[in-house]
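Shown here is one chain on its own, the form predicted alone, set out as structure tokens.
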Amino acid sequence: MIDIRTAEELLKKALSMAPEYGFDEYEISYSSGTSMEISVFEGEIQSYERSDEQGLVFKGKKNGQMASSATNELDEDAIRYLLQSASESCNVLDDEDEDFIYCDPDNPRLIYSQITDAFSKNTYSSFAKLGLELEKDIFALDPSIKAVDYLSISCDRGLEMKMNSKGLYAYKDSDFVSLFAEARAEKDGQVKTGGHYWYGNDIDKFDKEAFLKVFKHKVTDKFGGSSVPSGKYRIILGNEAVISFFSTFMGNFSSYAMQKGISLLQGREGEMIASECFSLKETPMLDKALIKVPFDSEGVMTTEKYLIENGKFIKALYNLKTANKEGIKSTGNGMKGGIGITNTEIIPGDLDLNGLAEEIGSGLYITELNGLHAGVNTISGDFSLFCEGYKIEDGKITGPVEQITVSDNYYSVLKKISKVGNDIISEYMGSGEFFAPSIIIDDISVAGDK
């Protein structure tokens, strides 16, 4: 791995050479990452992986066309390869949509470091010790637990640096640790599986007792489940299920999808598309988020914005290219591979989970949704998903429910939200975290017993 000063010199070298290949505008990026992962199985370290990666990506504009190329080599020959490759690509491209190299003249230097000293605690010995102890603790939770099918601990530290011909210098870095375990339990001829996760930036902050308490609930409380009669139900969609459900449809807020006619939100900004109690907000620098996102991959500063505020569709997500097509500014959502979203939150309400159950009185508490790829049409919004959860009787969460399917439409569900809880959890979703509580959805079709 090269140091930052050496990386800067490589980028400057590439910028100085780019005009020789006919580029009018250009940028060069350097990224590096260090990762480690161990997995535990049957009292032993099953696997151990450690990797260090680094590379360069060049992007240049020539003859009105933008092309890019990448390499893992870090020398002058590699730079010449990048420039030549991108130049040749520009000669054959025919993209009608103009692309850009960008620098905000008021903010040409974007620097944000959030790496932690705690990363040094992430060693093979510390991960192995924790992993082996945790596997034993999971087995000790209940006699029904017969196998810990998966247990891994991993960490990652990365940095990105970018310079371009418009004067931009951008640098950001981050690190994190994550842990996931899944177990299999057997009882009275039934087999149930369940798992739980944790992530943070300091392994010493992992609360094993709290983790195990939730883990046991997710595995052993599933026994004795039954179906319910088919019909219309009021449901609580549990916070984990909320995240998996709503993240599946986030691509509909992309301006690219709207411009291509594959999002039904096209042209609907300003309309009421959801219940008044529902608000969805992107806050890239959210205090409680593990990793803050001060600027996007195009060098545009990110902004705090509502996508949906009190039911109204406020704003789509734009990168430089899609914003230019509509004569507006980018929203700072230009991420690698297109348009992405950073730290996002469903604004919580006042009720905890028990309060939501009391509000429903009689219904279902859905904790898991399965088939979110096969059973969902992200364009139309239609879905039919096998799910698991619990009954709600007399305002209390009672016995487990299985062998049921929920069917409806995403856009209809938005309008059927009647209460938003305050039991917020978060999951990391690529460019940021998704924070969400449980919510009540009215009048959902459930297929169970005939």
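Positions refer to the first chain, counted from 1. Rigid core (definition): largest C-alpha set, two forms, superposition within 1.5 Å. As the structure is a computational prediction, the values presented were derived from the model and not from experiment. What changes on going to the form predicted in complex with the partner chain:
Annotation: Cα of residue 56 displaced by at least 2 Å between these two forms, core superposition. The Cα position of residue 23 differs by 2 Å or more between these two forms after fitting on the rigid core. Core-superposed comparison between these two forms: the C-alpha position of residue 84 differs by no less than 2 Å.
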Second form
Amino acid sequence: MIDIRTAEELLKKALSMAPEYGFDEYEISYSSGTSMEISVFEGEIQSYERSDEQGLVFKGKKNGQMASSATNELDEDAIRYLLQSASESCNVLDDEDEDFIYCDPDNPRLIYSQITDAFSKNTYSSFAKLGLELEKDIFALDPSIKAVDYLSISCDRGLEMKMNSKGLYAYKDSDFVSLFAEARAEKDGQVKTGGHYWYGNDIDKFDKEAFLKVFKHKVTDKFGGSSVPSGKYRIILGNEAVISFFSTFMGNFSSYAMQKGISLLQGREGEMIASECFSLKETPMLDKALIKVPFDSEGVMTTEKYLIENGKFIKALYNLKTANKEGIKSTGNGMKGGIGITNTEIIPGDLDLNGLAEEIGSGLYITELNGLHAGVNTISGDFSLFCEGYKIEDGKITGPVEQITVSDNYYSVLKKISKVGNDIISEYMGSGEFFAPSIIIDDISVAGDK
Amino acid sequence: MLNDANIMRIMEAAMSRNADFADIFIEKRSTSSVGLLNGKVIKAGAGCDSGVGIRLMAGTNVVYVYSNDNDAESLIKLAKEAADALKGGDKGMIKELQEKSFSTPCDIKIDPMSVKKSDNVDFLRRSSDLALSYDPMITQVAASYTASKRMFRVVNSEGLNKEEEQTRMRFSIETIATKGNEKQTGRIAPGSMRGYEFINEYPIDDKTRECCDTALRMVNAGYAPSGKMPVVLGNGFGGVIFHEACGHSLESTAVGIKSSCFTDMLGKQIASPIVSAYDNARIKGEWGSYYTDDEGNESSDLLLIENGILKNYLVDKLGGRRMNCNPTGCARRQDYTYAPTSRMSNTYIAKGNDDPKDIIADTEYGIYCSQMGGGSVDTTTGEFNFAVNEGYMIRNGKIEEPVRGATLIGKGAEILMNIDRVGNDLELAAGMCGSISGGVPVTVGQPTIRVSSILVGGREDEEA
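So that was the form predicted alone. Now I'd like the form predicted in complex with the partner chain, please.
Let's see the whole complex now, leading with the same chain.
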């Protein structure tokens, strides 16, 4: 791995060579990552992975067209390859929408370091000790647990440095620790699986007791389930399912999708698109977020904003290119060559999970949605998904259900949300975290055994 | 690139402690792509990556380290770290390196990587223009082309020394039909390891029209009904049912730790007697093919199921150690950043005897799924789900109105036993499969088949 000074020299070299290839504006970034992961199986450290990676990405504008190229080789030949291939790409592009290389005159140097002592503390031996103990603890949870098929703990560190012809220097780094376990339980000839995860940047903050409590519930409470008759149900969509569901449709808030006519939210800013109890907000610097995002990939400062406030669609997400097309400012959502969202939150309500169940009286509590990569039409919003969950009878969560699907439409669901809970959890989604509680959705189609 | 002397120094470092086996995977990849939206070229890109993965084994314990720092001294240091981290095992010997052998499953006259981007653009624009003028309801057309070349060399402590080159290309056309607030898509996405002649011979005009027709029919379709019913699955990408419902559960990743629903089932009836299935990585020029797998073993044409009886699992080296059997040449990975695991290649249900028309004619009521979307499976419970992209009601032996928004769910073991008709129209289709060793190109396939009962998740009781 090259050191940061050498990387800086390499970037400067690329910037000095770019005009030779006909570029008018250009930007180059260096990124590097280090990772370590252990997996435990049957009382042994069954696998250990360790990696070092680095790479360069070039973006350049020539004849009004912007193209990019990437390599993980780091020498002058690699730079020539980057410039040459981006230049060739510019020659075939005929994008009507102008793209930009940018530097905020008020913030030409953007530096944000979030590196912790994770890597010095999270050594192979500390992970191995925790992993082996955790496997034993999982087996001790319940006699029905027959195997821990997957248990891994990993630590990742990444940094990115960027320079451009407009004078931008941007640097950010962060690290991330995650743990995932999945177990198999067997009872009366039935086999069930369940898993749970944890992430953070300090393994000492891993609360094993809390983790095991949820884990036990997710693995051992699924036995004896039956299907339910097909029909319309009031459901609680559990917090994990809320995150997977709403993140699947986030692309519809992209101004790019709207401008290209592939989001049904196009031209609907200011309109009530959801129930009044529902608000969705992006807070890039959210206090409780593990990784804060002060600026986006284009060097634009990020902003706090409601996407939906009390049911009303407030604002779409813009990068430099889509904002320019509409004559407005970027919202700081230019991420990795497209549009992305950082730390996002569904604003919680008052009721906890039991309160939501009481509110429903009878219905279903859906804890997991499967097949989200296939069973949804992200444009029309239609979905039909295999799910897991429990019955709600007399205001209490009771026995499990199995072999059912829920089907409806995303845009209809937004308007059918009748209560938002307060049992917030979070999940890391790539460019930020998604925080969400469980919610009640009225009148949703369930396919079961009739 | 690393020379043989340095490769052996890395090997010595890897085997310096208690590893009984080590392999070194050296890879170089390059890609070229263009993307059009509504006839305008909005994306063009290129990439080039290389890296090295070093795997050490002691019994069934594995250490995997990788880096794109191709400097020999850095890699030796990494290999030593790996050796220190490996637990258990007895120190193995390093055998002398065999002479390097080269293979390629490609069937290429015109190298896709050598074709100018402007030619790719012309091809995609032809389809795009045709689609946009096909019907006023076709409002968007996205088209893309990607070519990639992957060269890798595998050297192991047993003297194995293999090199393979794989050049693949794939393009996709996605048409969107709009009716009020409703948008539905039609999609084609063929892929191959043949040369650019594949594109030159491809009936792009007809396929584009079919793609538009799908989107137009679906945007006018009502919702699918819910409940258990007979389902006729069309040929080609319909094979995703077998890939999900059975294939993944036959991989040694699951079978080797006894977590698969098909563990200890060799020689037993796991499917209806009219079902035979293969995983054949050796079809020259096919999208999911390879001749040498990512741990250097020769790939195979593997009989998985014969007349309903389970004949073979897909086994990689680690799986072979766990299951006490030989690898079947199915170890694959997305790239050097993943350790290899058992994966599928070109996996299909073999052709049967029925005329597809008769299968429909003999079905009183059910759904005909002519185009499948993707899906997923829990290999332990066998529970799967997959989406229907284009479906029709069958009533009284006739294909009737189109229906949308259906998902098929069930348990693999039950579905396989419930296949009651197998057509004679076998076809393969390209796809990408994601699993613990990353995304790899695979082909799925089948003739038209009928499953006597699957749970369909739809919502018939609403207005379209």
